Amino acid sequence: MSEQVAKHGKSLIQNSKRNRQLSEEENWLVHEQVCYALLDTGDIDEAKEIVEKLSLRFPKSLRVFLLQGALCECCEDYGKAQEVYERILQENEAHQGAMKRQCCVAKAQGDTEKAIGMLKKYLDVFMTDVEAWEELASLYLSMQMTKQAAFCYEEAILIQPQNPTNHLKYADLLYVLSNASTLHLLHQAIGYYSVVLDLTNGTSVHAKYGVLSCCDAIKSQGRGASAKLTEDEEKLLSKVSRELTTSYEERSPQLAVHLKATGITTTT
């Protein structure tokens, strides 16, 4: 997407005839969006020209300051970027963009603990930002703090319950956290994998393998009654096994043989 915006946006900016068809507000908005696209694609020189143009036109704009900070980040001048963001926050202590960029600066500098602290502070203010919860989960996982990451995915799911991605990540995490004494986590994970299958119309192969893995773990790690699946779980296991086997037999018989050899599917 950024490549397309950068390519066509530059063309629009440089074409004076087409540019005149835009209102002044639209024109500068295009400059801003094209600049971010150029930074995303690493075209620093072109981005710098636009930042300079915007800085001349809007010398006191916090949005332009934010662009200046992003440009500094791309040039790996993190100290200067931090100064820019602190300047923005002096004028608006709850500036969403500046707070998020400060987290990015800390992450880019390899200071994960600082990035986590900043992101937690940011989420105290902007608690419905799903992307921020996802990023915080990722940072926690990089520190092997799985329980904290699980909490982040729970928050993300509450905010966007129709997004299958976070259901899937949370289910994976529950599976990782489980052991012989916490089999209830595997049952929970199956529930979340089932939600993913509902939200994706049964197309998520990842979720199907998640169901197989959880069911296999319950049967192998459990003792007595704890090694048994519920009736609904047994039905889901049979359904998933059947769908994966049929799919592989039609498209790749070798994979079907391999799947059967793992012993995690059921023929019931």
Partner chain sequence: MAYGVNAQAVGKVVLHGAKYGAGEVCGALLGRWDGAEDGPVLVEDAVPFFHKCENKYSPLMEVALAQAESYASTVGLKVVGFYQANERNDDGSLHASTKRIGDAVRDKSGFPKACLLLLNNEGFTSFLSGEAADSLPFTLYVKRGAGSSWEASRRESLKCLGGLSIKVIREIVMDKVAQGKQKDLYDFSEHICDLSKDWRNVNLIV
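Each form is matched to the other, and the largest set of C-alpha atoms that superpose within 1.5 Å is called the rigid core. Numbering follows the first chain given and starts at 1. These numbers come from a predicted model, not from an experiment. What changes on going to the form predicted together with its partner chain:
Once the rigid core is used as the reference frame, the Cα position of Thr41 differs between the two forms by 2 Å or more. Core-superposed comparison between the two forms: the Cα of Ser55 travels 2 Å or more. With the core held fixed, the Cα of Val30 is displaced between the two forms by 2 Å or more.
With the form predicted on its own done, generate the form predicted together with its partner chain in the same format.
Just the single chain follows, nothing else.
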């Protein structure tokens, strides 16, 4: 994505005939977006040129300072980046961008614990920032702290209940956290995968695999009554199994045999 923004954005900025068709505000917005894309693709020299242009035009802008900090991060000059962000926070102690970029610096330096600490402090104030909850979950997962990651997904779901992504990640974690003595987590996961199927009009392949895996785990890890699915779960299992098998046969028949080999589908 960043590569395309960088490529097409650059040609838009450099082509004076095209960029004259943009209003001044739009023009500078495009400069900012293209700059971030160039930092993503590692085109430091070109990003530097844009930062200089923006700094000339907006010499006191905190938004431009943020970009300068990101440029320092890209050059691995983390000390300088930290100085820039602290300067921004001195002017505006609630500057979300600067607070988040400080977490990025800690993460880039490999200090995951520090990054987690800073992100938690940020979320104490800005608790409705879903992306921050997702990033915190990701940081927890990198430290194998799966229960804490699950808590983050719960918060994200509360903030954006209509977004299937967090339900999906939460369900995945419930599956991973479950074992023979906590099969109820698998039943919960099936519930969340069902919500994802509902929100995606039944198209999420990931959720279908999730349902099949959970049902298979319940049947193989459970003993006696606990190895049984409810009637609704049985119906969901056959429906999902049938749909996924059909999807493979229609879109990827050469791979259908490998789906069958997983042993989690019920269709013969």
